[in-house]
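This document starts with one chain, in the form predicted alone, laid out as structure tokens.
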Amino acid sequence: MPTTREREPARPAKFSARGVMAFFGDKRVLHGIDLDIPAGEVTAIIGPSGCGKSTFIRCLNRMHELIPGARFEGTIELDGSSIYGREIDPVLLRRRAGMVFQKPNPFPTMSIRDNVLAGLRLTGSLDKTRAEEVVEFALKSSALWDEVKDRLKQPGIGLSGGQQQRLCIARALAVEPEVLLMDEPCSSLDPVATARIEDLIHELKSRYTIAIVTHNMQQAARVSGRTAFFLQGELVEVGATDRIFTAPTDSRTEDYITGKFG
């Protein structure tokens, strides 16, 4: 009989979180989260609005601390090393664990090409002799190259919503991350664009560890190998996606999946 919290995922943990608590001022929004994100797999994080799922993945690359008044307690390790150590440069950490946000956010004054290279410029790691190679690699990896290769100097903001989101994914991939953190990446997209992003996730999972926050349970079922259910700042249940959706061990998970609340 599977337990509510399956202790060991099938693959080794890329991220390992223990006792994670997150605060906005005096308000605590995460209550002691213990969760592993397995390497080389897609982990979906589901739950109703305000349950802490976006806050959790922002803790994974220390974006939570960028919010005034926000703070973190607990431990998070990436490949066995704490990401909150004094010696850790958060900018370099975010290069290893890139973020794709809910709404496409290409830099409006930059061309498609310069949007792709923006992260490398920010970290001071752009090799100008390889710039065109990097642009082509990232745009091909995000399934956008064929659509934009003849207009790389045009503004990224001129693309459609779905193309803009794939451009943001290309920008994240250009810095050669190990992890992609995706915070409801399809919530503002139409069904056709959503399908393209989901296809892209399937293509990328062989090369990257992916954690995706989604309010769409059908999407979680389609793209992920493991699913974690959050409720009111707590991790209720985590396990193989097929099991979570067909035989959850906690009645709250079943109630959420069957639409009794949320």
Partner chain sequence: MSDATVRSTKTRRGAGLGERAIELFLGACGVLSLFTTAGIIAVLAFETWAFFREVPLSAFFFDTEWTPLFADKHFGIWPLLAGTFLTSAIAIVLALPAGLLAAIYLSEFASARMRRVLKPALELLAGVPTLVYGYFALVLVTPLLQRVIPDLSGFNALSSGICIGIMIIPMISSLSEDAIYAVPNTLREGAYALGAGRLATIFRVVLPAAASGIAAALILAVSRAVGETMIVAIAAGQQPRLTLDPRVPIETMTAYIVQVSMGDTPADTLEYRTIFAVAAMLFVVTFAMNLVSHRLARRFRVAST
Contents of the next structure:
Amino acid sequence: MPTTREREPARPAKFSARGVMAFFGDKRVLHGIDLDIPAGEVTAIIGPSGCGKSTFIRCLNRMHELIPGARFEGTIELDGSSIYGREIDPVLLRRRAGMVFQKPNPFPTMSIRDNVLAGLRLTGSLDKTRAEEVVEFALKSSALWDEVKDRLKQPGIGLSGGQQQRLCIARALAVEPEVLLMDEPCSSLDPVATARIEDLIHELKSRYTIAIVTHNMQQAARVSGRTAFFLQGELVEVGATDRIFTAPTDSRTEDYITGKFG
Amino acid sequence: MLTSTRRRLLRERLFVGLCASAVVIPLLVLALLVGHVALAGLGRIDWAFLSGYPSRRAATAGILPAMVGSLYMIAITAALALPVGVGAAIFLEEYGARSRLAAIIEVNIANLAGVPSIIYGMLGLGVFVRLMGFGRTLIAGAATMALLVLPVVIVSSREALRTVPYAMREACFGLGATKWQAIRQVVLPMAAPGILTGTILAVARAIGETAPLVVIGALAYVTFLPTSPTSQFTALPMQILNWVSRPQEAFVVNAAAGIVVLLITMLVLNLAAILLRNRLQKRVY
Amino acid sequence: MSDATVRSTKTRRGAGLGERAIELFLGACGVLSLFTTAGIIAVLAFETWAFFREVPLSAFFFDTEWTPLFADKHFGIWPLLAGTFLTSAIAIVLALPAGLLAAIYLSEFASARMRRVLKPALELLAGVPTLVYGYFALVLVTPLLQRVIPDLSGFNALSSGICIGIMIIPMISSLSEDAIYAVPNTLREGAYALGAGRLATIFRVVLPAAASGIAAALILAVSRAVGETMIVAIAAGQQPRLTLDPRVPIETMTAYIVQVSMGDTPADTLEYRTIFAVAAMLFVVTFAMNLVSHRLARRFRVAST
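Hand over the structure of the form predicted in complex with the partner chain; the form predicted alone is what we had up.
Starting with the chain above, the whole complex follows.
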């Protein structure tokens, strides 16, 4: 099968996955994925429910292995060095690749401010003199600052769903990651909140490498420069988003984006 | 940059070990407790001990009146607690679902479950022994114990009733059965294994309860067997307490032997509950 | 079901009456539990009232000696409260960390299979009759401790407290484990994704989220320790003493009730009524703790759903 990768602009790969297989117990859910996540760009991963797209990005920050019975095979490199070696500490990896989840999950016992600082506190790397600066930076970066700057001491779970999700993005940014992995970040939000998160992604893409999993094709088309299409645990096609949505080379991709299934 | 921080991993492992020891050490203490008592008491247990009456001389003392008193008492306890407990459970689960009364009863039962057993003794003393004039008899002890185990019986019976799918009740109603007919003929038989198991487990715990018996004034030195619910009586825990409170070593050995008998009795009751549940479950389903 | 029941409305009405009677009976069973509570309060209040007609409240709450069985009578509750506080405090100091660590192990580290085995095994500790723990404290724990602490008395608060502590470990571990287990996994994932290690995740995220459930467990365990009777009656001594020294004989509220009950104090005397006054005190303390515990537990259930 002719691969379309060589036609893409040659950006260096931030993440480079080869032969990635993921298992839950005996069940294999990814069947050998080869995919690069280029630096400084938004890569969208689309596909129907259960195609393994969430599992794939959870392999990128080694969250997959936290599920009892989950297993991983293959290689993934971050900036050219393997992240699955024996001597690699997944905890340190996760500080370089932050994650945003389907449902906003701010820590219920913490204030807005403490939620933003949670990553630094939890990792014991908070410089107290810089705390206010970090809070302001992260909340401004996540476009939440103006809405919450007067109530930083209030609990994070008091915010609306969309605000909570931006708080979770701020929380991830405060750790100063290089990559932002977003696992269907808008699936539990209303259209207005979704639009705000998408605007935010546009603002963030110049500073971070972003991989976003979404089951919403319009969203992929709006926010990403590259799109990968997953089906039943396999990577069907990857390429520039414009091309994937206008001239897919694989008939299954075409069927999916034209709404024939999924 | 991604290479692991050994110190963090070491700390984590130490902490996991600490947590594991918090599970293992109490279990070892339990083993030590049982082993120590068995070692001290097992040699003392023979037929003469089991069939003998209390004595001033430790070597000839037996536990027959205590054993018979305990078994007699918990039989009455079960007979009192089972119907009332199941009745209350049915009321709360099937009838009272959202009523204010049911809500109050529910909170009340939760609170009663946390009342110290010695307070139940005071209740038994005030109501059964004195007000109702039962005196220091088996029935007063059993009634006190019944009130003590009632919250547990009610809670476990409710859980058993909840395992019966609502579809079973609907099937009965569809056939024209009344609510009670559905409960009596379909729901209760299906819930019976769980109810009986819960009741036996609750009563098995009551057999080791000492404080309420002390307070209502169960005797500690009895040389006759109880003949009716209105007999005066002693019970295993009272006999053990009597022995353990004496300074002579030989009586402490008797206490250990009594404890072994008590623990074995509880174990047998627990096993019986499990066997009963397994058998009834086979029959029902 | 017979045809008659289906067709005749008369039999239906008869059945309806029977149904009503049964419902009333079942309701009565439920209401009995209310009478139990009312009975406890009535019995305690009645005798306590009689007690306080002879002994002024000030003597009960401000005297520092408790000697109702002696010729020179004093009715200060503080020595008994101190004894109860001392044994309960020792028990909690032991059981809280142990129970909490065990709960963390069961919910965060143990496999599902181990959890299924270990949790009931640990709960066996709470199933052993307290009389047996009393024996254990007197015959084994005190002599062992005397090797380390030579001036430990044969009856003391320390070994009783330790044994109460062992007994309530499963209470703290089981209820806390339920609370910790109920913390949504999304919070753990949120912490891990930020690069937090296991310890930071447990201590900074999971435990705070389960805090009210753990507090409910703790208070219930304290209540159990305060109401514990046989261990202290057997192993702590019968000497009401206003002290926090764990090495000497003391007396708790519960042990005093046992002491009088086992003696031959005649009914309807002032000495006899003291146990009701003490029991009333004990009931108020434990009942208040149970109420707080249930309220906390309910708040936790609401918050975690």
